[in-house]
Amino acid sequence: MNKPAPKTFHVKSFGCQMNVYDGARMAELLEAEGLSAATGADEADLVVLNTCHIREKAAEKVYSDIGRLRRDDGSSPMIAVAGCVAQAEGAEIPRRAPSVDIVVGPQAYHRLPDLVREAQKGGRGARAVDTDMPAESKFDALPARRRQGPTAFLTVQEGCDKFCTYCVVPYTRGGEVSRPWQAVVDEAKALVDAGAREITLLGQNVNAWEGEDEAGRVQGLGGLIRALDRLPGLDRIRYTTSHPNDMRDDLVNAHKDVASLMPFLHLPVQAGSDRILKAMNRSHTVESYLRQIDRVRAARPDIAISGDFIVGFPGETEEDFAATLALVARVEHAQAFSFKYSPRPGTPAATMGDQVAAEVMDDRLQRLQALLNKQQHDFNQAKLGIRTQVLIERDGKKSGQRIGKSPWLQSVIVEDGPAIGSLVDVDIIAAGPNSLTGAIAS
């Protein structure tokens, strides 16, 4: 007996910006099939859990989320598990959670409508699983972009060839692949036509992007940014996440030459000890990382630097951790993300000896975050009294409030704000640890 075809859907995405992009594209796929977006999982006939596998116990959290989808009458919606946990766990997911109907990896989600039909036609107990990493581009099968807010994500590169010893990305996303030049330019045009004024280019190693332009010339990310800068209506360009070894000269120079490229760089270093960086297989040193930071700051002195840090990697000593604190003090971050080391099954680091005790990791993380939080607050305080442009993105919590982003990716709250999508001059009148307050310039 066939299951009823779903009429409504809800996509819940976890983790990185690329998952947010993937979630939006899956929603567009389902809308193109005639389904309507529900206000939440409780009202949806089909729920897509778009998962992240970076942190510890990610798979266990997915099973908890699946259990919460069970309704008071004992029924469940059609459930699809997508993303990196789907890729890593595969057919094990419906074996452990029989209520799951569909499992689809991040390189196969363009087949989601077909998988829905496969699960629906198979009746109760049917399972549709696709975790292939096909050679053909999934992007060719995705629908055109039609609706967009003032900011948009655009995936230009996927996968990773770096094989850091703690990371599952090469196994869940595959090797590094760059989308073709024209495909990226065309999607950027569509996003601008749909309302975007700012586009963030995404990739696991976005600055490894490479392609041939319309004249057949090989270009890196810097060349692509220069081309997008020429699109009428595109006021701001950002990119994330970058690897220190792929900061080419043209990309660094773009920060000096391209006015629409925002003064913000997320360049993860992960640790401040060369011994730990080698154990992580990061393929850069503290010296080479700092050299990249100095190059970018020479090109754009006001650039905001963001980073990622892992504390408690196997074998990390107090001396190694002190080196990380010294690097943080040297760089002076505008913001950063920091985590305790989390062993991922199947990665080399998970079986390394000399694992760091949990209480030691807790202590080190608190000390690191105290320094990073102070740096972020100091960076925000330094913007007091300046006039800058803010792109208004959404309503604030209070009536009349609007929230937008500064060029340095800070949230800026304004009263009696202009329309969402406006790019306005704002005087910064207050600065807190996590946001700024501005007044519309007269």
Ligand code: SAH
Second form
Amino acid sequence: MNKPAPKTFHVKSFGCQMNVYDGARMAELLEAEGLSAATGADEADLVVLNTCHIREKAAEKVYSDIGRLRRDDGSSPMIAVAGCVAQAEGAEIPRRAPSVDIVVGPQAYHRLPDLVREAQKGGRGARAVDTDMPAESKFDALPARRRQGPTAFLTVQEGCDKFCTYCVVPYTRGGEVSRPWQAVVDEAKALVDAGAREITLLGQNVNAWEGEDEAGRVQGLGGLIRALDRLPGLDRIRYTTSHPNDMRDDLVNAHKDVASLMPFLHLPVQAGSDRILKAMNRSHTVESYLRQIDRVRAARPDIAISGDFIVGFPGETEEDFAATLALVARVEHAQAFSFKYSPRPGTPAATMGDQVAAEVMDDRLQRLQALLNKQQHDFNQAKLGIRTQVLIERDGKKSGQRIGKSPWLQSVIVEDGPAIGSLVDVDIIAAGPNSLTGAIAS
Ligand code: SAH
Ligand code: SF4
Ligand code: F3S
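Let's compare: the form predicted alone is above, so bring in the form predicted in complex with S-adenosyl-L-homocysteine (SAH).
Once more the chain from above appears, this time first in line as the rest of the complex follows.
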């Protein structure tokens, strides 16, 4: 029995910014096929769960979500599992969750319309699985960008060759690939034409981006940023995530010379003990990391530093953890993300001895987050009384209230209702742990 063709869809993204970008592109692809966006998963004929495999909790969430898609009459929508869990688990997913019709990996989602047709044809029980990492680029097969809203993500680099011993990304996303110069410039232009004033360039190791410009000269991310800076209508450029070993001079210098490049750097260090960094295969030391921070601060003294931390990596002692706290104290972060180590199937760290007990991880995470939260609050308070520019992104909770971002990526609440998409001068009149309050400068 053939299944009816879905007319409406809903895409739910669980992961990092690149996963969110992929979700937006899948939505555009389905719209180009004639489907329309449903108001939510309950109303959709096709639900795409765009999953994340980075930690166990994220990966397991997909199964409870699949269960929740069952409707009162016992029916389910057509279900596609996309993203990094799809890549890691493949055909195992429909074995465990038989209501799943389609499994599609992060490098194959341009084939989603074909997979939908395949799933339809086969009738109940048929499954379409595509976790290829094809040589042809999905980007070439996707429809042109058409989005609104003042901020946009743009994937410029994908994959990872670094193989940190805890991490699934090299397996779920494949090796490092840079998108060509012209493809990036064209997509940025299309985003600006569609209303974007700020673009965040994305990559698992975005600062490893490399390509040839129009004149055939080899350029790094700094050169690409300089080219995008020349696009009329693009007011702000950001990039994430960077690796400490790929901070080249051209990028550091761009922070000095390029006004539209925002003073923000997400540069994960993960841990503050050289012994643990070595076991993580991070291929940098505490000292070489701190040297990178010094370089970017010399180029742009007000730059906001952000990072990622893992506590409780196998073998981490109290002394190792104290070294992480000491590193955090030296760097003074504007914000950061911190996680308990989560053993991931197939990664070398998962089978290392000396796994750290859950209570010990809880305690370390709490202590680390207390320090990071205090640093974030201090960073916010240091902006009290200054005048700065805020890009207004969305409505706030109260009527007339809007929320935007400062150059340092802080959320700023503005009471007096500036239009979404406007770049306004505000005076910072209050600074809390998680946001600033601004008044339009008169
Ligand atoms: N490519 C980026 C980020 C990758 S994933 C980078 O190298 O910085 C985002 C963050 O998730 C990582 O920086 C790390 O802090 C965290 N992470 C990755 N694998 C993890 C694991 N197994 N357990 C806990 N946290 C993990
Ligand atoms: Fe994962 Fe390390 Fe690659 Fe980042 S650099 S994606 S943490 S393997
Ligand atoms: Fe998650 Fe994949 Fe991103 S594992 S963090 S969605 S690259």
